[in-house]
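Coming up is one lone chain in structure tokens, specifically the form predicted on its own.
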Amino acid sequence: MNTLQDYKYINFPTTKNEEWKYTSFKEVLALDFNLKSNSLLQLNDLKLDFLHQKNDFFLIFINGEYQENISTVNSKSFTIYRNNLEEFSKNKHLFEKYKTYNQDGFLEISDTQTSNQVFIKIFPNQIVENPIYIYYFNDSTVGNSFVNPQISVLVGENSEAIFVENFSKKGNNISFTNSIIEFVLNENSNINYYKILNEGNETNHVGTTQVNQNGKSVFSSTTLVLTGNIIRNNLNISLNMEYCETHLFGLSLLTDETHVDNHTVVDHAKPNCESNELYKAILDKKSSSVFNNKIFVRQNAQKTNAYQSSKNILLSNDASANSKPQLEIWADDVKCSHGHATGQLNKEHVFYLKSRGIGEKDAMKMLTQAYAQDILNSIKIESLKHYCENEIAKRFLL
């Protein structure tokens, strides 16, 4: 089956589903998409999109398929298996937890695309010496494309690594990216994970990140949305043993009619764990955002500390933001809180900058950049942080 229309039996979620109340892909999914890669891209066509520095590792996916011949992953700290079902099956049970969250047609169709599966194994007691960049190039030059990249990452005990996912697009036709990345963190492991969406206004995106954390592991995530049409980010975390930490950050820069839905689930299953979430959006023109968060604190998860917050700035009267923070707590010795705020730029701050000789447009630009800074500060790679700062500086022509 080579086209999306061959999968009419799959029930994709609609707005009748409470978890998808504000986000609909109905019109997009009615289009004719090709599931078979027809890309003619060469390495020279991709260079302008590269973010990594010399000696960094990088994996390249074109239309969902891993391009081993043009990737650089030579390291003694980890290894990569492509379509190695035997190796993956040995560890498959470690990744099964995600099936309980957000099971829908997007995960179902991804499961049918097993040829795109990549398994990364980070050995125990390793600090991966350089960041691992994962580039997804969606090529729609010859027609509408629907791609399904899949990556599973097993992190050995006492190991550390940095992953950067960067999504971009070539071609003027409509594209749809349906990506899955899964992490299993063993004891005392540490992962910093960054996701950058800059695929253009003709691209739709459903990205699912699944994380299973074991004892004393730390998972930190930053999601940056720069461009897109309709975007849904699912981020599901399960803290399975004591003394785990989870830190989630997100920033969406929205304009035109872009729609972004950030949907997170943090499941505190054991005691003495901590999670923090901060998501921000800057919305212009007719753009819209959704922050839908659930925190579960199970009965045995005493001494849990969980915090969630979403903040939005509306630069236009036509922009809108929806937030739905949720806490489900069965334990009694916990600290949990949530907050939400939506508004416009502070007029007194704008007036203050104007009184110092700064034009109104420049004043608004400075304030939006300052508003985004605490999210950008979560980026520990200086070159990547500077790239994001530059993108924000030119994103809004206020």
Given for the second form:
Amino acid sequence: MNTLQDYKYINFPTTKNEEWKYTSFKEVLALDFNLKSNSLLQLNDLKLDFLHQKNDFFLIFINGEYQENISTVNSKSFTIYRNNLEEFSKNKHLFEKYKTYNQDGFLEISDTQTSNQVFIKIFPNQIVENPIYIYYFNDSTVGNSFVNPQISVLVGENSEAIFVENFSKKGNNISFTNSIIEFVLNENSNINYYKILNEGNETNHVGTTQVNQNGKSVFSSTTLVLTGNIIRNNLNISLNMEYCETHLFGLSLLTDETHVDNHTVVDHAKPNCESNELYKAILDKKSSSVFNNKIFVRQNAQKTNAYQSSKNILLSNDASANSKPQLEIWADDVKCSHGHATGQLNKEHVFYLKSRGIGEKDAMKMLTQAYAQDILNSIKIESLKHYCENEIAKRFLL
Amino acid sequence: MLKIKNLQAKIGDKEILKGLNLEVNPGEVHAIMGPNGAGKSTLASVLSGRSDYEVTGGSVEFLGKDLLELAPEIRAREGLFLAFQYPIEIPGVSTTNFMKSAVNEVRKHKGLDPLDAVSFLKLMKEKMAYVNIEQSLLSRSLNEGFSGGEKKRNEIFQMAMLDPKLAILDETDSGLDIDALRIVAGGVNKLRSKENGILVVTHYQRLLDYIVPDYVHVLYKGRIVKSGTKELAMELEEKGYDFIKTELGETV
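To complete the pair, please output the form predicted in complex with the partner chain; the form predicted on its own was given just before.
Full complex below, order starting with the chain above.
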């Protein structure tokens, strides 16, 4: 079995790197990890973590490897190719040119583990009738476990689909998930994408989502972080043709010592595209968050609309939030805005509810839910939205 | 039910209440009047438990308990209600949504079972009629985009829902036109009973045309300097607050 120590030549980014200023995996990566640990997990061991409804599709990954036998993906609208290098290589060029935004050690180690690659092809003119859930299980039963799942999704023109990524940890050793999912959206296609991180506080995560949009395509994403040790989400959007739309939402509800770093890049390469970003964080105890958003508006990307906003609420004196907006604009006829705010729950709001007989904890719960609601409203799958609402409600019952 | 003795309070370094005495018995409506800066809103805030104010002396007894020892939510559950002078907006929280928790907290405090959805809705419908408020308004974010009248009607609606022993109306007439004032006052009058006390804090006499008080007190420089019946309010309206100052021997 390979271990991470076998790849000592790989340099993982440190806080000296501007893009990693607030997020350090140094201590974690000093430990040794198995790559592709053995796992004895069976379908029955996984069911508690399921979020999907009857008839929804689901793919299961265990320690980075796609588990075809226990996944449910029969559809006329799409096909999944596993380790089918011929089919993948035929389409590889579509994905390849976009791997430029975060070229770092995490991508490098991922490239050494290519036998795990899965390629999902959604045929043109299809509306995938049910959401596609992707469950990633990191099983550290036999030792610290570092896994590298990789998925490439090609969305045919005029097609629509919903993806949900959910990450779970099994076993008592330390887990590290370094996942990559990349999308190519052909003309007029529409993807809703949800990423849920709620796998407990002993988990480390670097996830990269690369999205390449062709003309008139729409991509909407919601990234929800509830628990974890150190988490880095890279979300890179490239608007390559005219009249694309992208909507990026994020909610981090953090406590203990969880650290979340949401890095997004939206690259407006062509005119008449719109991007919209709203990230919120609610931070308790010693948790911390980073929101780093970069928008490029290239020289000929006239009539671009690009908006970004992040809002943070600190519930404790030991919590912290860093927001860093970056706009690089070379075109002159564009509308861009950014706004970032960090504060506390409004004391007047808390007092008003208390003056009606509602206890402090309940008042805070109500106000926090209200604060999170506009992000939760971006979740179009009702059952998933309820799950998230319940998870938030549970926080305040402790 | 409410006994305020020699109450002193400050905000920051500024002393506002400087030895206030007041007693309200069940069934009584008391009006507290006074010029701007006399301490009217401070009194309402201190009674409801707002933490910006520091009580530096005196005592407040409410239904036999030391009110000042109780957290704001416990005061509410014990039967104290404050209708806010400036009802705030809370995005994402609807009146219906938090009133259900509020009503059930009060019931729990009294040892009653929580209301089920049907009984709660029934109670809402009944109390909505008191102040002529629409269900749709109560399902929206609290006070967001409400008119001044709607905000105050919402306050009185909440008062009706919680059925308090003692209601404090803080400048409930401010920002209301005459029609809204009638509706709001009408709602309050429906809630008057032999068991309940009401403390009306107001700058102007006009609210007292609709909510007729049993007693009127003039608050000035942090103390009650004159008490009387509703005629005192008329006299104030006629002569202005300067006449109090003259009576106290101050030069105007």
